[in-house]
Structures are given as structure tokens and as C-alpha cells.
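Listed next as C-alpha cells is one chain, alone, in the form predicted alone.
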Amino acid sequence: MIRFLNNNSLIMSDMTIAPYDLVIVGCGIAGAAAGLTALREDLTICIIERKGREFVGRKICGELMPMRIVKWLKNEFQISVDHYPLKGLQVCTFSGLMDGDHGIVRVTDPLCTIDRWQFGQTMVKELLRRGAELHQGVVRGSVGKNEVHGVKTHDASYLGTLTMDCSGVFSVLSRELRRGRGSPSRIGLGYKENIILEEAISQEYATIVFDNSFVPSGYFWFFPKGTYELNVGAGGMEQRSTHFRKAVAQALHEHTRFKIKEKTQAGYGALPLGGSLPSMVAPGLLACGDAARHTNPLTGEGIAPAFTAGHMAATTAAEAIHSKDTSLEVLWKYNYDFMQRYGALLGSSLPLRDFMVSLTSKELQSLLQNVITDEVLSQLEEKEPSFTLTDILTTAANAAKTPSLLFKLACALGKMGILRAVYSRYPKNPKRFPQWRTLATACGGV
């Protein structure tokens, strides 16, 4: 049996409902983005979300973002969020933070800390107020033998022109999309608490820490949240999730003067360490967030490529709908889009990665204070960066008393230069991906 709804859908059976301009998955950063902007767009949007409406949001997370999404939602929605500002990052060993600013390196570009589930509730409520539907489901596949015509929960089938992935690191969509990188060497952990503190802080910088003496494959982090809150964590590769519980205890109560009055939102959490997709779209389906692996290796940040990605996606997929041509060719704009804003700066930062957490922790202060200066450590970011291989390379032959070092440097810079250039080729076009992807495996970027 067919019925319409008052909207002019249709119910075929009483468990398919059709159709939607755009089904998205999840309705987390990447999720909140695309909806925002496809509603925007004039697009019929639902969204499928696992949890209940009030546990949006509820996610391990270390909630530190640029301040530019702040402004962009201020700008672009008229939605304003609450957070906390800082100066910028800074990057050190657990020396250089207690000795204060000796072999502390810093990127003055403007952060700031958010309550995760307080945003989620504000994206959430934004979403149902412009006309988004949202519905509680888990996916369990899509709909569609070659193409996505979106997806199946438990109850029901929700059927869309295109559909976007949003739904995290485990995501049962991008199965495709992700083959050969889903291996458990390519999935880390995380382990994250906030802190309540007697006495307040004057913490003006996201704070990075690298120690292998605590965590041989990860990193620490210090974000404030105000004068008397951090939201502190360990992260890496080590897959052992109560090694990085202790690691977080034992660094807090040998390595900070913090005095600790109470303890609140613990927990563990996974998240894909190994560079983007090389390619984040199929047909009928786009792919962002951490379904997409949209999280910077060497920081674990994935806010703002989510972000990025969600508004992307969302944008290319409104263009294909509005034209009436979703074909590869037309989605493929959104994969082009943030490779040429992302894609080097996820794919090369894997060898950096590796080599940090490689180094002693006197090995890394070393170059913290003679080599990594903090216009190096910025320009890291950037798509082509001022500096070249050679004048790093000058600055730590005078600097490094051990070749070896010296030696894991050059390799390190090199990888990252070479992944840069192939990210930079990343094709306008799905017929040249395929070679394209054989060059980036050979140089180790997929």
C-alpha cells in the first residue's frame, strides 16, 4: 500500500519512507555541518541519529576548535556558541611545560574550547528549527545494490537522492570507501577527563605534550576550559586503553602543580589516526568527519576537517541535486575541494607523527629549542610552506649532537615533502584516481 504524507512523501509499506533530498547519518560535527548548509541549500534533509535527541553531543572529545568556526556559525547561521578562548597551541615536552616557555614551540592562531554536548544540543535544536527531520536509528546498511539510495535501520528504510556518511570511526557505510584502512593499526585511543581545579590557571595555549617515556605512541594534552576546568587526555596508537588512563594519573601528579578538586566526564574513545580517505565519495554516497578519517595523525584534531568537510559535501551534494546530475563525476568536486584544503596537510603529517613519537624525550626537547621555531611548527600547516628541507636541515646540523637524530630528521621532512607534492596532484576527475592512488601508496600516503 502507498499513502502520502502532509509533506508530499511517500510511505511505501509501512516501513520505507521516500524521499528526501539527502540523507545524512549521524549528527555529530560533520553531520551538524552538512545539515546546516543543505537546509540552507532548500534541500529536504533527514537525519539518522543512533542516540536519543538529549545525548547529542555526548562524546569523548578533547572540544578544542578554531576560533574561525565559532565566527563561521556567528557569520554564516546566526548561531552563537559558547566557548572559551585561547591564544593558540603549543607544542613541548613535559620539561619545557614545567620550565615555562624554554623549548616550548607555539602557532598563534586563534582557539578555543567548547562543552561538546552543550554545542550538540545547540547544532540539534538549530537543525529541527530550520526543518530538518531527525530520527533514532541505528544504520544497519544502505539502500541500493551499485548505488546508495540511502539507508536501513532496524524499523525502517529512509530513501534520499544522495546520502552522507557521518556516522564515526565504525562506520558500516564506508565499508567500500575504507578498504585497506581499517586496520587496527590505523584506528587509535584516546582517554579524556576534565578537571576541576582549587585554584584558577592562567593558561592562555592549548598545550601538546610528547613523551614516550609515558606514552611510546601518543601524546598528551592540556585545554583549558576556563580558570578553574581543563579537559585533559592522553591519545596515540597504543592500543591498551588503560595504559592511557594511568599515563593521564601519573603525568598530572608528577609533571603539573595542578591541585585537583574533582573529576568528571572520563572516558575512553577511538579515532582514526591514519590520514584521510583517498577518496570520499561513491555512488550516491559522501563521506565526512571520522567516517572519512577526517582526524590530523599528529594531533588528533578533527573538528575543524569535519567541519570543512560536512559544508563541503553538503554544498557539492545541493549543486548535484539541483542540476539533476548526481554522477561520480559531479560528486567527485567535494573530494577535490578538501583534498586541495586538507589533504596534504592530513596525508604528510603522518610521517611527523611517526618521528616525534619515535624520539626520546631529551632527543625532542633538543629540537624544540634549537630547530622547531614556532614559524617552522606554523607553517606545517600551511599548503606550501615558506620554509624549505634545506634550512631545517642547516639549522639542526648545527644544532644536533647525534647524527642518528639528525638522520630520522632528514627522513621524516623528506617523506612529508614528497606526500605534499602528491596531495597537491590529487585529480580534478574520478577517471585519473586510480593512478593516482598507486603513486600515493608508493610514497606511503594511503
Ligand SMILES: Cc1cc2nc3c(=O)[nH]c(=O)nc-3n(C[C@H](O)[C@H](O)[C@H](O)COP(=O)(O)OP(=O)(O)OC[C@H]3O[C@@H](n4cnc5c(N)ncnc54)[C@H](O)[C@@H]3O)c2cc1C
The other form holds:
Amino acid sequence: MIRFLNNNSLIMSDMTIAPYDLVIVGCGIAGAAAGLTALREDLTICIIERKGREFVGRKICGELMPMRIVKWLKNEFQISVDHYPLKGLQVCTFSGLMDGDHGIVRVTDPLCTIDRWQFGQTMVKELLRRGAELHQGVVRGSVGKNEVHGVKTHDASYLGTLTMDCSGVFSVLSRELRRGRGSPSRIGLGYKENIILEEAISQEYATIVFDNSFVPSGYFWFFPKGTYELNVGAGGMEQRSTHFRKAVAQALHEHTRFKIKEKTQAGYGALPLGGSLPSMVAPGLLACGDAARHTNPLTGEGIAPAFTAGHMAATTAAEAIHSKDTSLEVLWKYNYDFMQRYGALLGSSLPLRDFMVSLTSKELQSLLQNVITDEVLSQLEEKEPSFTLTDILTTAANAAKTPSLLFKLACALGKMGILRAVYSRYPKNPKRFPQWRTLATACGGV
Ligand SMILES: Cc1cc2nc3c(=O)[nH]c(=O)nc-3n(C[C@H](O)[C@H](O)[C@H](O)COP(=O)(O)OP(=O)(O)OC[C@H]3O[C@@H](n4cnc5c(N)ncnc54)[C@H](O)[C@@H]3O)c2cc1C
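Please give the other form, namely the form predicted together with the named molecule, since only the form predicted alone has been shown so far.
And the full complex, kicking off with our chain again.
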């Protein structure tokens, strides 16, 4: 059987497609970043995506990302992306939200919302314009026994010097990465809808609301997409899918004054909330984004980590291919670089998330009013925060009169400190990985 593909190339079923430098599975965020980077490095690439070209980018998502990604695309790749700018992120409880400024903590680090589908379409257009081959197909597994040499769909095999798994939360090549050393995958769930408003709003911050009387294991979000539109949703470890939809409806009704004209683009999506894979490389293979569980376990933020991972992995892949050494030792640089940038943040977000969702609304409100300042919240992103455990505990002890809250806070901060230290010692080569892994597991990491 012969068929035409959406890039107008011609292939025959059950055939082997000639070798590329890089075979990329999935044209989401990580796949697009990897593709753009690899093309700039003069690699030949083939992206295999299960969705038809016109559906690339269609994904249930909160659509919030840092402004620096928009700037990075402009500066590095001359790609302009439509976006709605926001001043930063605010965190609160529903009572904090209704009361106004008291009890709302803000990080003023520019963010923006995008239209995820439009964004995906811009990426795909640029990838094709720059020479990528895009094949529509569902990847079912890898080619090669002890080393990955490409991937198979139901009717073809695509060979590559290196392969990148950017296939998202239900990673199709995860078996290759986990060989003999599994790590628990904790899949979270999110529900979102876009609400169109009757009256304009002037919300300059993206809002995350923790309130475990509505969502015991997660959070709500309200992300403005314009003066008349918001992306709203709820997500977390909750597995009963109907719960989030009802919780969002109830929260909108009871805790906001929005006059809703219309609801659009509603749906559920899954995301990995168990912290990054401890190693994202295997012989011939690099995994990025949700496929490597790069989503922040506390906030669900996955776009920026997926972009960074795709870019870093393709940079390492290009170095390996150009130097004709694609050994695991060379690919390890990607593991190291990613962990230097995100390891401490993703690792320490696990105990922070568990702590946040363990609090009652009253405890959380007291913490946000008295202990977690704008400064403390913004420092959580930093590799080496300027505050110390003692600083926070002293403030908490002066403000909160509840010993159980102080105890929970001390435990969470202690675990966060230990995991930051563990991730900052991520090994530079694979030989020291087993000892590091044992230490990380013993400390409650992956
Ligand atoms: C409800 C919800 C809200 C979210 N909100 C936000 C937010 O506001 N901000 C944020 O930063 N993050 C958010 N995230 C997380 C974010 O969407 C992901 O972390 C991000 O999309 C990861 O990018 P990726 O490239 O790894 O995966 P994806 O973007 O999912 O891309 C994977 C691609 O691989 C393709 N694919 C899958 N399997 C195969 C196969 N077998 N063969 C071929 N192709 C395949 C898919 O079709 C898809 O195009 C949210 C997630 C959910 C579920």
C-alpha cells in the first residue's frame, strides 16, 4: 500500500524510512522545542505525531506560561507568539480572594496566557518551514534491542541515530528508560473550561487558589486570557473525574462575582505529578517534558520545563551526533544540565505540595497572611533561596499559635532543604548515578 503524508512525502506501508539524525516522537511543547533546536544545529529530523497537522496543539491546558518563553522564541528563533501578558502569579484561599489584598501572596515575575492550539500551529508551521519532516502516525514502540535506533508505527519503521521521546504523559517509550529501575508515577488530573464574561475584568495576575474543602488534593486556577475571558479549572491528585468539574462550577458560583456569558473548550487532561524521572536518558534515547515527568508537582506547570528540556536534550543530541559519539556518557550531559536547572525545584516541590494540601483552609489562610510573604514565595523558584529554615520558623512561631501547624511546617521545610541538597549533587556521569539514586530515594525523592 502506498500513501501520501501531510508533508506531501510518499511512503509505502511496512517500509523502513531512511535514517535521520534525530527521530522525535510527539509534536507538543517538548517536541517542538527539540525540533527547532535540532534544525538550527543542522540535524536532519523527523517528527512522528499521532494528531493530524491541523490538530497539533489541541490540548486541555491552563495555557499559562512565563513571558521569558515568548521572549526566548523571539530572540533565539525569530518566532512571534500571540499572548496575553500578566504581571505574575498570586496564591490565596477563597476567603483571601474575596477579602481583597490581605492574605494574597504575589510573585511578580511576568507571565502570559496563550491559545494552546494556535501556539501549536505556529510551532508546526515554523518546523516545516525550517526543514522538519512531519509524519502522522501512532508510535507503538522502539526499534533496537539494547539500544534505541528509531521507532515503529503500525506500518513503518523510522530510523534515527538518536531518538527523542516527547510523547507526553503516557510516554510510549517509558519502558526503555525504566529498564530494571522503576520509579512510581503519580498521575494527576485537571479539568478546565474557558469562560467568556459579560463584563470586563481588570485581573493582572494569574491566580491559584488552595482550598481543601473544595479540592482536597489540589488547587483551582483563574488565568485571564483577555479582559472578557478566563481559563478556569481545578487539578490535583484527585482521581474521581467528575469531582473537579463540579468543584469548579461550585467555586465560580459561591466565590466569584463573574457574570458568565458562555463556557467553551471544557475538558479533562492528565499530567504527571510525581516529580521528574531520575534519569531521562538510555542508550540511543532522550526523554523530555511530560514523558520524563517534568511537570511541577505543586503547580502543574509543565510548559516551561518541557521547552527547556526539549532545547537542552536537542543541544546535547547535536553535540553527540556531530562528534560521532552517542554513548550514554555523552548523552548524560542532558540529565546533568536539566537537573541543575530544575532538579531542586521539582524535587523540593513534592513535600511542599504534600504540605499545602494537608492544611485546613484556616491554617493556609493564617500561613499566607503571616508567614509566606511575596519574597518567600518568589524565592521558592531559586536554587539557593535567601531565606533560611530558621527565618521562616521564627516568623511562623511568632505568628501562628498552633503547634501542629508549626510542626507540619518544620517537617516540610526540612524535607525541602534535604531534597534541594540532594538534587544539587546530581552526578555528572552515569557511574555515580546508582549511589545518588539510593540517596535520593532514601530522602523521599524519586
Ligand atoms: C488540565 C491541565 C492544565 C495544565 N495547565 C498548564 C498551565 O497552565 N501551564 C503549564 O505550564 N502547564 C500546564 N499543564 C501541563 C502542560 O500542558 C504539559 O506539561 C505540557 O504540555 C508538556 O508538554 P509535552 O510536549 O511534554 O507534552 P504534550 O504537549 O502533551 O505533547 C505530546 C505530543 O505527543 C503526541 N503523542 C502522544 N503519544 C504519541 C504516540 N504514541 N505517537 C505519536 N505521537 C504521540 C501527542 O499527540 C502530543 O502532540 C496542564 C496540564 C493539564 C492536563
